[in-house]
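Okay, so here's just one chain, in structure tokens, the form predicted alone.
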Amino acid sequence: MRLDAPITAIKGIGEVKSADFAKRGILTVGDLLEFFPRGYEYRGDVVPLRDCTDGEVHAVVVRCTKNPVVGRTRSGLEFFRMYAEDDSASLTVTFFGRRFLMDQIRAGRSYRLYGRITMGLCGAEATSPEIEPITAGKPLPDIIPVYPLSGGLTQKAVRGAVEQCLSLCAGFAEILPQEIRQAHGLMPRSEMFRQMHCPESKEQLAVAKRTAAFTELLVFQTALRCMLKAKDGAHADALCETDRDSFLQQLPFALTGAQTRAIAEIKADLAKDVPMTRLVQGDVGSGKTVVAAAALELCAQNGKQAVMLAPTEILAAQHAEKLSKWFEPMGIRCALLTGGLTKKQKNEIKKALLAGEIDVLIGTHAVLQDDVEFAGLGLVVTDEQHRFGVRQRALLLDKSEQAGGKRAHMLVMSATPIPRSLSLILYGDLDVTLLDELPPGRQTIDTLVLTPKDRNGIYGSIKRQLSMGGQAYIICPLVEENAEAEEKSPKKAAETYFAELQNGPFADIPMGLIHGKLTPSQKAGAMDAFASGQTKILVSTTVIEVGVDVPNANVMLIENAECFGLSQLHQLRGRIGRGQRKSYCVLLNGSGKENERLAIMKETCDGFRIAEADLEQRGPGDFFGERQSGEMVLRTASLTDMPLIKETSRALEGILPLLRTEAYKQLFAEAVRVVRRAGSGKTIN
């Protein structure tokens, strides 16, 4: 066999067991010995009855006191119960569902059990343990490995099958040079994939977890390199101070200290000939749009163009309306790209786009579309840049490009606050700044978690707020009924939801709904008349979750807040609090489970707090949503482990110039194969 064989080379393994490894991406014998274990069972640590912890996993040896005996349940189910002990206690077991077992099992012979031991009336139980007989001169395997199943597969069929192909192990390139790993303690990557699938030992197999995540953090950071491009070499349009009046001496607020340093680094960096790549980090309400206008602005006095993206039409229309009044009384022209426009419409503004009409365009993903072209691009800015993947900073780098051959600068914005580890992972590339200081005035929110049977009150106190001038949105988290209705916690539904409200507790106020199965002028209708106070309440789903500013919304009612993850509720909730009125965000657990990530939500409206817990419960693709899913999945490495994180990163900056030499050329083209993976081939160099 060969690495590139096919699955089905592998004894025992036909079309229909190929067809179950198929489904979790495994077509060949290499892929196979890339699908490492998901966890580790210690078997060897054998320990007597008489210590084993009452509901505990144990592994114990005992011997069979007697043959096996069939009984039934009340309900007819067949089983079979062993009779064992050791030295200390003894011990039955009862086994469902695996009558071919029985045979295996004889009065007298010894057996290593794996499973959950229990205390009950009469001694130490086990319901279904993993069983193995022991045998002279065949000693049992102390670690075994345990896989992510789907379909129908097995643990003793993908056993079995990496079994065969464990001495292909050394048919796999060596990725990172000796000097490499012995710089990190690391092993060879051969003797790395040995490990992972049949450990020696605890000592072994640290090393070998440590070498698989070292190597993928390394190659994911290099790939992220590789499709962005070092900044070394490029080139970029100064964009300097001009003599015109800016719009900041216009507004009728002051800026926050924040505010003022940002904008002085952001001026600063876009005053070089060297593309500008900076994250400003923000939590909800810190004022980052003023921040990324005053960097349009000034690339529109220097007469490029600047684009600005956004992950909603709603956002992109929010920004297309603030940028139009601040810009439009200076002669800066804007325009605004999205998918909802008719034909006809997006075909004019491409035309003018294109004619150097425009000077500041604001879109959604529409505006990556190859159609779209630039007379001269200046500035890219991306607003809540964790909606969007690495893959759509490349495609709008890539543009400015073919747009003048120079580099654009860009300007990267989150208001969802990332995790220092993941910052190092997906902005490595980037200079951070960092608003840390809120605009005087904004309220505190009182955050509550409440049960349904509190539901009469919390419609009361929404009556009362709106009773003295307040707005309030209601939150839920499916647009209308389905199969999960049927739950026994089930789950609101906006559009049934809105229907009852309207008919029931609120049918003398003015109610919107919005969602987004509506179409944009619909959702923009309702918007509206939700900003200019003709509706009182709007019911939504998440399609509000960003960017949305009413500054007289102080109250929030979250249904089914359990099935949100903590940064989507801390986003939702920074909708509220950003007027002068007291603001309320109630959490509605219809769970009637105790949850943590609630009290969390309680406790603290730390953004940075609060995403890392995110990131630690749920991972990186829930915490950054369907859209980057792909470009985060880590097999091996933890995105909440800093120090290595770190120490990969370190290990990066001094490597770099050496990725096209000899002794990095397998490092680079496994960079090479993560970024074409990811979909988008041409920024590599």
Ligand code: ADP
Second form
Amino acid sequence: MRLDAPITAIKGIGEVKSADFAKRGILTVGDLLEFFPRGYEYRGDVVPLRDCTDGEVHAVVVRCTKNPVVGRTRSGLEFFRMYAEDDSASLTVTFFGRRFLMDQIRAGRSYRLYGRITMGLCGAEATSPEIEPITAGKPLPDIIPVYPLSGGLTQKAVRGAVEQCLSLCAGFAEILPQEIRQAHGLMPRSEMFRQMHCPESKEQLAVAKRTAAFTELLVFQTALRCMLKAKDGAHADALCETDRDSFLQQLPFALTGAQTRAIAEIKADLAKDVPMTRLVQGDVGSGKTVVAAAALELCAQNGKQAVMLAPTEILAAQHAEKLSKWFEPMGIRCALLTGGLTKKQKNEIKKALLAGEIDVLIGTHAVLQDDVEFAGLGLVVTDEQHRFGVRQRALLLDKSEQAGGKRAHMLVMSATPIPRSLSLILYGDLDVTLLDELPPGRQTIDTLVLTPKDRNGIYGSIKRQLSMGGQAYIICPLVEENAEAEEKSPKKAAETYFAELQNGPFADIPMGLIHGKLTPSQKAGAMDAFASGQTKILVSTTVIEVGVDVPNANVMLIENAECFGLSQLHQLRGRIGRGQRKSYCVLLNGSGKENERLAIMKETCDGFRIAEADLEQRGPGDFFGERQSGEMVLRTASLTDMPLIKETSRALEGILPLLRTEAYKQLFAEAVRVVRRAGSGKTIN
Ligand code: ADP
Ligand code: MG
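Form predicted in complex with adenosine-5'-diphosphate (ADP), following the form predicted alone:
Below: every chain and molecule of the assembly, starting with the one above.
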């Protein structure tokens, strides 16, 4: 049977069942084989009844002492009861439903049971365990796979279908050549499938899992490299230091050592005629914007155009304002292109861009989807890279393709300190610069976890900070009140809360409101008023989560902080503690329960520690942004398995030069398949 045969080719799977399988994305025989168990029952680990722990799941082998009898509970529910024993103790088993089983259970026969054993008044008891008759000459399997089910699927149906597949499909094409398998202790692919679904022993299962995870990580990383790595031998325009004045000389502060080093590294990259692909990673507030600006300026000074992309309109607008202030005196022309502009305004900018009348374009990613054309693009900078998907990175790479086969330099910046395991996978193809130093004079942020009953005290403290010249953010999880959600959990909504505060505790204080449902110009207005100090409090949803920089703001109150993820809380908190003022972050826990995430936030401001904790708790989805999580479906590998990730990354380095050879044909094909599945086959070359 071929792997791409529809599963209806399997006996017993017709229209109805195949629809159930389809709901889990299983359409072909190959899909079914890759539908790995979510866990296993170790029914071979048989324990004497006497040694069972009360309330734990155990496997026991017992003799039936008399034929089962039917009974009824007080509420009228029918059950039947089986009496059994082993050499150590006796056991009473109650089965609800499953009447067909009753006739198969006979006094004198032996059975293996698997389920929760409790210690009752009259000895051991079990309720509706799994039961298998023991037959001479037909040993029972020790390890039983457990599949993630949905719809009408049953364990039995899946197991049966998979077993058929395994016996019908022989000779899988190997993805990894033998020398790789040998070097890394892996088993052949067909054996891996067999042991994953019908393990012979724990040892075999361990090797099978390792083989599956190794292969998956290797394929995934190969796919990323194929998709993202600049073409071998691609050229770029060298961008060299000029003797023109730089905005850096006009800054009101001295660069940190880390900023100076980063700029030097970037300039050295840009001076080469191979495209730069560099990631600048620095925690919130480490001063990445200046570093990016230095690169943008150098590009413009070389007569090439540069573009800077940000994930939100608010951030793009803020960058545009900052860069214009720095660059216009240097004779560098900037423009902001966002989705909020009118068609006419957009067209004017596009025209000017093509005519070479704009040197630095700032925008959101959305502008790239439009038919934006450059006269000569030399550099692409992406801010808050972790907000963009792998797919968008591929798209960017396509955009950076220039006339004459040249490619623009690429600089990506990320504030979320991506855990090392992830960055190795995601950015394995990038050179990394760490911005591991905060500008001097920063105060630590005091973080408090409080509850709604502390509210009045909190408002009082905020007022005190405002009277001393500070400013405050108040963050809410929702935009508007939702009556239905309101009943279940009273979450603060920005609009009503704003009105409440303005009419209540902060009646005499100028306040602003910002959220995603405002128009771009309303957002810009609210942001400007806060940045200039006109408003003292900004009530906001998470639209200000990334990048926003108002150094005078030193207080943040996060309502329903328990609703937010760790990375998000860290980013939000990064909006304060950016200036000379002592800063305070209040995490209001509205849930009435202890919260582990909030405890971590209170304990540390270290982005790396927070990111690692987040990865452990929630998996990779959050790091890839919502767009990316769909592309990152790892079935068997874990992104927290650092040793295996390192091993596969190292193996990949050796394999990449050989990827087009016969030995790695299947690996390459598999990588292409993964890229296709992610929806972009474009940049594979
Ligand atoms: P992020 O790394 O989060 O993007 P920003 O680039 O927004 O950080 O910088 C945060 C704040 O620190 C800004 O107000 C910026 O002007 C300021 N800043 C950057 N570099 C320095 C420095 N070397 N000394 C003092 N302040 C700095
Ligand atoms: Mg930033």
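So that the term is clear: the rigid core is the largest set of C-alpha atoms that superpose within 1.5 Å between two forms. Residue numbers count along the first chain shown, from 1. These numbers were taken from a predicted model, which means no experiment stands behind them.
With the core superposed, Tyr83 shows a C-alpha displacement of at least 2 Å between these two forms.
Core-aligned CA deviation for Asp142 between these two forms: 2 Å or greater.
Core-superposed comparison between these two forms: the Cα of Ile105 travels 2 Å or more.
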